[in-house]
Amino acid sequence: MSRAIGIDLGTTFSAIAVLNEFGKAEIIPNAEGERVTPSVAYFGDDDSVVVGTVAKNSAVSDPYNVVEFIKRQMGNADYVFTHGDAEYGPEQISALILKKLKQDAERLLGEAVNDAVITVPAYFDDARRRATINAGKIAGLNVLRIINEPTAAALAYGLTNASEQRIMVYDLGGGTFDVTVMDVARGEITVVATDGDHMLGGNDFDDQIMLYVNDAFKREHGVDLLREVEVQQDLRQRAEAAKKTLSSRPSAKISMSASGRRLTVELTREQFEQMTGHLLERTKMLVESVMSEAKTGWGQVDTVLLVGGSTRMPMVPQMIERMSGRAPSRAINPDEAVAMGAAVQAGILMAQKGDAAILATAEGRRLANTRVTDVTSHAFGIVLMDDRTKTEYNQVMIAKNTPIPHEVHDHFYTISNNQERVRFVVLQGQDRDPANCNTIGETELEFDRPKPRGYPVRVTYQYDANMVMHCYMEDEKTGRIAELHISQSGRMSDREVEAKKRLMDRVKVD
């Protein structure tokens, strides 16, 4: 039986991770050694595609056949990056930097790989979900699970250590933020809380830089930098690796050249906190939102676990020592702490099932025995009518934070006589209004005739272990069912997504 492996699947860098022959997660390089791959494709004249640092600095000479940060409109179907006669969505795109990482783990191996637990941020809707379970399956992977990013960092921190613990996850990476709240035990992972913004990340950072540098350089010169897309690409490198840089000195030097014009900006780590500061105090906001969620205090935590390449800007460290009164801890490697959880996540599957060469190793035969319990990262409720005032309000059947997976039925009845029909609408969101929620999916419930007013409807929400959403309406009278039908954006079909592979199976990925 082949190995399973672990992805991050992040915004600006992926990682992958596979359990070794002791059962302990280990990173696996890619083809060009390096332990994490940027998360951009550079789409060539040919029918091939590269993947990784290549196709990153591509950006700056070829910046429209390069795509970065496609975590970001994952779930989005109006997005679309076209290629010659070809048209790439956000899965296919992903598929394509999975299918790199995919080769890059065969190539190490020895084998083929076809088992692969992925990891999403823990504030990811449904629609994105089911977007990253696709892309997994395009790229010709069995996706064995999602899992939480500050999940998969608890399962690299967490197992090693044999002391009961509170911990909070704060997980900073270059597009997303999640804070979580869980207690971890030898061989058992509850999540207590957890929030986020699939919005906020390293990423937002760069973009203060690549203003403030643009500011000066159009006081000096009259040019906007933003203008041209080669030159933005250009400054947007420049920025990254000047936050980088102020993240262990004083200051930091940013050189541009445009239309024959050159500045040299100098920009202090006091000055970048400053222009970053609200974005700092939304991960702040969040972090206190979730610690009341979870009901606990600065004292009831043990450790916070800082991951996420971002959080080695020294201003988070700080903050979080503000906030908590105890300097956070290192104990794991920011960058790869997912990944290498992930892999845990799957030694932890594949041994449950009863995996000869996981269950032959003392670790692999305690990962058998090992319960991650996350909770639900959003409420999902149901469009219901107010017979009073005759308008439509949010029933909630599933609320934020609920332990996973969970099953909720409930009853609901018919509001006049002589209905015929019931319309079924799946709502994401924990406000009573349905305008402030989004919208899952709905369906009809046609009766075989028309029935009185209190007429009762079992409506059925599961919520399974990937955290994706299956929902039913049924007449227990007659046995007639409405399963949900996905309407939201970003949503395909088993057999669009086989099509999908079928095509990214002919493009070749370095």
Ligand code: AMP
Given for the second form:
Amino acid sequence: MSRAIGIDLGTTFSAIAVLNEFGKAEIIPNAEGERVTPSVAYFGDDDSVVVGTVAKNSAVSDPYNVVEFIKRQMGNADYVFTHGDAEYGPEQISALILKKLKQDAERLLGEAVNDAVITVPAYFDDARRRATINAGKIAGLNVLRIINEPTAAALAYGLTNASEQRIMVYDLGGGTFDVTVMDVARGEITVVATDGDHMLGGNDFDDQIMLYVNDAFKREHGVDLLREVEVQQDLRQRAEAAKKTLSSRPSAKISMSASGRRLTVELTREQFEQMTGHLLERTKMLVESVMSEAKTGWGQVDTVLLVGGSTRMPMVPQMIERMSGRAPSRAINPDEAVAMGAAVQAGILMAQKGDAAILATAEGRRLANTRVTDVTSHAFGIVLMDDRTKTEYNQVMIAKNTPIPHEVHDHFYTISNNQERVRFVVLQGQDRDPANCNTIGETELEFDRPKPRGYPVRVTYQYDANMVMHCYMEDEKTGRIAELHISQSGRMSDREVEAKKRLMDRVKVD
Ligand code: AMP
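Compare with the form predicted on its own: the form predicted together with the named molecule:
And the full complex, kicking off with our chain again.
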């Protein structure tokens, strides 16, 4: 059996890890010798694609052929990147990044790599999770499991820590924010509650610096730096560099040239913290909301783990310390923990399948007995008709933060005589008003013949270990079944995935 890898498919950076011969997770450096790979793809003239640092550096000189932050588009059916005659959806762009990671792992390990565990933000919804699984398949990977990034971080941490603990994972990456409360004990990880914002990350902090420098440039020279894509990209890279400098120094200088004009702007950490305070405040509100969902006070939280490169900004640990009264843990590397945890999860799955190489190590045998219990990050409901008011409402079938995998059954009844069919609409969200929820699928169950009022249908909601929903509606008397018709665009059938894989097989990735 070849080795299974763990992949952190990040918004700005991705990383790969594998269990070594002692059953310990190790980062696999990429072909360039780096421990993390920028999640950036550069489309060259000759149908080849470069992924990584070279691609990131091309963002300034050739921005129209560079794709960044594709993770933010996962599950978005309207997104396409056009290059020449070809069009690429978010799954295909992500597949290119995964292909590069797979190739680099194969080069270093000297063997074919097929099986992988890929991480996603805990707050990723159904469409985004499916899109990630499809990206893996298009890249030629057998996706063993999709796991939540904070769970992966805890796996990287939990198994090296003997005592029983309730921990909070505060994960602020390049493009997403997640906060999760979980219980960690030797051999067992149980997620209690999770929440997040998939549109909040380090990138938004860069935006604030960009706006600040642009205002200064406009005032001084009357030139708008955001008008031209090349200049904007240049400004973004300088803003990000300044932000990183401010994590270790009290001030940073940003020099910009455009339209023959030049300006150097100085920014202090204090100013930066002021201009981004509202972003940090958004994370604080989500932390408080998760604490209340987990019915937890700070006194019960033993450790706060910081994950994601953006937690290097000093204001993050300072805020956590103000909130919790204790400094957060620095026990794990925020850039590498997620990939390492994914490798541990891959090891757990392979050990449970009886993989001889993993079971040959003491650590591997221990993994075989490790249990990870995650929870749903969203509620799932069904649209029902209120018989009295004749209005539709959302009846929650699976509540938010329910341990998974999970399966529920319920019976519902026809509301009029001679009903020939029932409409079956599956929602994501917990609001009673369906208009405030996302419809994730919809279908109809047709009866063999008209039914009287009060005729029962049985509804099943299954939430699998990859956190993907399967829903069925059944007429138990006749055995007729209506499976959820996935109406949300952006979801691919197996045939489409296979067709996209064949197309992408022809693209050379470096
Ligand atoms: P991740 O997606 O977890 O790799 O996080 C990447 C994000 O972390 C990017 O927005 C980076 O700009 C940010 N980041 C990395 N290092 C630092 C640092 N020293 N200070 C502030 N932000 C950082």
